[in-house]
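What follows is one chain in structure tokens, specifically the form predicted alone.
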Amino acid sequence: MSASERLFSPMRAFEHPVTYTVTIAVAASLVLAPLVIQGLAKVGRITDARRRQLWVRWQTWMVMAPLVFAPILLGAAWTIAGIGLLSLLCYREYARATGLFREKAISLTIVLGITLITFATLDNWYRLFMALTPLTIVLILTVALLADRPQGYIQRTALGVLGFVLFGHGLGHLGHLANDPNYRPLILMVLVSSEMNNIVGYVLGKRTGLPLLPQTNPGKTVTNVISGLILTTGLVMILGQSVFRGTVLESWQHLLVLGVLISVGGQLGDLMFSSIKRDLGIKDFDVTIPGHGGLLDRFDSIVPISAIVFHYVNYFVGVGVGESVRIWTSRG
């Protein structure tokens, strides 16, 4: 597959069986969801308040699902651009919640860093991608220093560095997976398995099991963590056999480890951002998504998972092996 075909062509979008199966399964789930919600309400398994909440979430997913799937199916360039935009929007919510948006110079530096990481990903320039994190951190520290306000310097720079590491460096790894010729099934596996963690936690809720960290997230119980671990790992082992066919990662041992890492990483992402919200005294980062809160409330678990999956896959089989590198910067 040529670089231009991988970046811009949707012609082979459904070539891989995992891409086709996941897309059909998600579409079918969205079609059947209203029937399931109505059925549960009629037999008294859910309250009216719960039914209304589920209905709002379903309506939201009817909009969100196409927005998530369309870039992935259209081509790697659209996927990378979409993830870059998601990174910027998540940082915006974080900056507004923490008050960092008032530090214009620091925020502009972080936006510049995220933009450059998106470009390095689109260019498939891995060395620049990795170099941008320490360089941007140094730039954040320098820009904050130039304001000549030593009071609060640690807090401002710490918030800035954390924001960039989470949304520039962290989510950037998800975008870099799009440089792999097998990126569609790989990214969809990551997204679907991450959502499995969230669904299990939401379905079980706070009514079953002992709270894991009651002060951080009272709804996160030992029961739903273990259930999410089992179901998510099982899903990764099923999908991963096809995603990694013909490689060392096809073995059940590797898929078991990868499934556990994705599940644990997703739970840690949820808890990390829950802790940030508790520290700030807020329930949600925003109200962008009805029934979910903000984008960051919806995609928090993806942040640590992205780097975990990228480096695990890259260590054992490589990401984008054989693909063109420095697609744009090496021309001429």
Given for the second form:
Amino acid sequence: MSASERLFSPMRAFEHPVTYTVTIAVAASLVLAPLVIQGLAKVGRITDARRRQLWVRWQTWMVMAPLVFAPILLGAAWTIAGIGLLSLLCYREYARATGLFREKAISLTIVLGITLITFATLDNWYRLFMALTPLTIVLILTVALLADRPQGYIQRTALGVLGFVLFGHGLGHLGHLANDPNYRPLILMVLVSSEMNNIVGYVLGKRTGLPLLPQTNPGKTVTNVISGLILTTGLVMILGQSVFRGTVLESWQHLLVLGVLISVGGQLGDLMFSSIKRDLGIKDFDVTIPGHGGLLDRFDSIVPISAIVFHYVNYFVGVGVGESVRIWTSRG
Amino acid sequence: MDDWKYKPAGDLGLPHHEAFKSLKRENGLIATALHWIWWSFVRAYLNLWHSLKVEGRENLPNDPPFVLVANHCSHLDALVLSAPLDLRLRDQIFPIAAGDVFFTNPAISAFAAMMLNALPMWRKRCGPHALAELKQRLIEEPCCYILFPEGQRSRTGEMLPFKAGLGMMLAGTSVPVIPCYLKGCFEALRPETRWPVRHSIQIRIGKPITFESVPNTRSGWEQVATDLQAAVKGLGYDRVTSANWQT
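Target state, the form predicted in complex with its partner chain; input state, the form predicted alone:
Full assembly next; the chain just shown is listed first.
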């Protein structure tokens, strides 16, 4: 597959069985969900309030699912650009929640860093991608000096560095997975399995078991975590067999470890952002997605998973092995 | 010493259309960039099309808080009054605009918020609570307001009496208020016309006044309004010839 085909062509979008299976499964779930909600309401298994909440969530997913699937199916360039935009929007929510948005120079530097990371990913220039993190951090520390306001310097720059590392560098790894010719099933597997964690948590609710970290997130119980761990790992082991066919990661041991990493990483992401919200005294990061809160409330678990999956796959089989590098910037 | 405090955006949790109308709205990078573009354009337009002349620029404070007040007879007034201000302050300058004119239609509301950086004043339901909120923001943030104490555009070009509500925000505070007189705006964009015509515009900026010793009572508010009305009117008379600067 040529670089331009991978970046821009949707012609081979459904070539991999995992891609069409996941796409059809999600589409079918969205079609069937209203019937299930109505059925549950009719037999009295859910309250009226819960039914209304599920309706809002279903409507939101009807918008969100195409927005997530379309770029992935259309081509790697759209996927990378979409993840770049998601990183910027997540940073915006974080900056508005922490108050960092008032530091315009730091915020502008982070936006520049995220934009450059997206470009390095589009160019499949891994060295630039990795170099941009320390370089952006140095730039954040430098531009913060220009205000000549040492009071609060550590806090301002630390918040800036954390924001950039989470949304520029962290989420950027998800974009970099799109430099693999097999990126569609790989990214879909990551998204669907991380969503499995959330679905398990939502279905089981707060009623089952002891809270894991009651001060951080009283809704996350030990039962939820273990159930999520089992189901997510199981899903990764099933999908992974097809995604990694013919590679060392095909073995059940590797897939077991990857499944555990995705599940634990997702739970940690959830807890990390819950902790940030409790620290700030806010309930949600924003109201961008009706029924969910902000984008960060929905995609929090993806942030740590992105780097974990990227480096696990890159270590054992490599991401984008044999693909053209520096697609736009090399002279040859 | 640590001066950093976690302080989420004042309009956090509000949907966009609500955030535009919120008195707690704060500017992010996109709004800042739009303000820069818009105000640079406005400045160039006023200079080229209306040959804008500014007198008394030295009376403008370098930093917030401060309030600019002026006579009001055209939709150009807020643009003209903002033109001499430093672009560095662009995010901190809030023209106070009529809510029922600028914040009822979603598109106009987005324009007023994102380009003009305006905050709404709901004329029919402007209670002490809204004024107290504006006062708090003016002092604590601190920021700058552009206010037209007549409460509406003059339909004849003649100044209308100043409303005492302004006094509620300023009595007992040390916030400098800068009286300004706008000349030529009425002729450039009359209330009954849609597009501005070519006509020269001038601003005369007076010396700052404070109302620290004025009691925060009804009589104090009225005194603030009377004093400011006299100051603005005074700027409308030519200092040399004593002729009315309006004519």
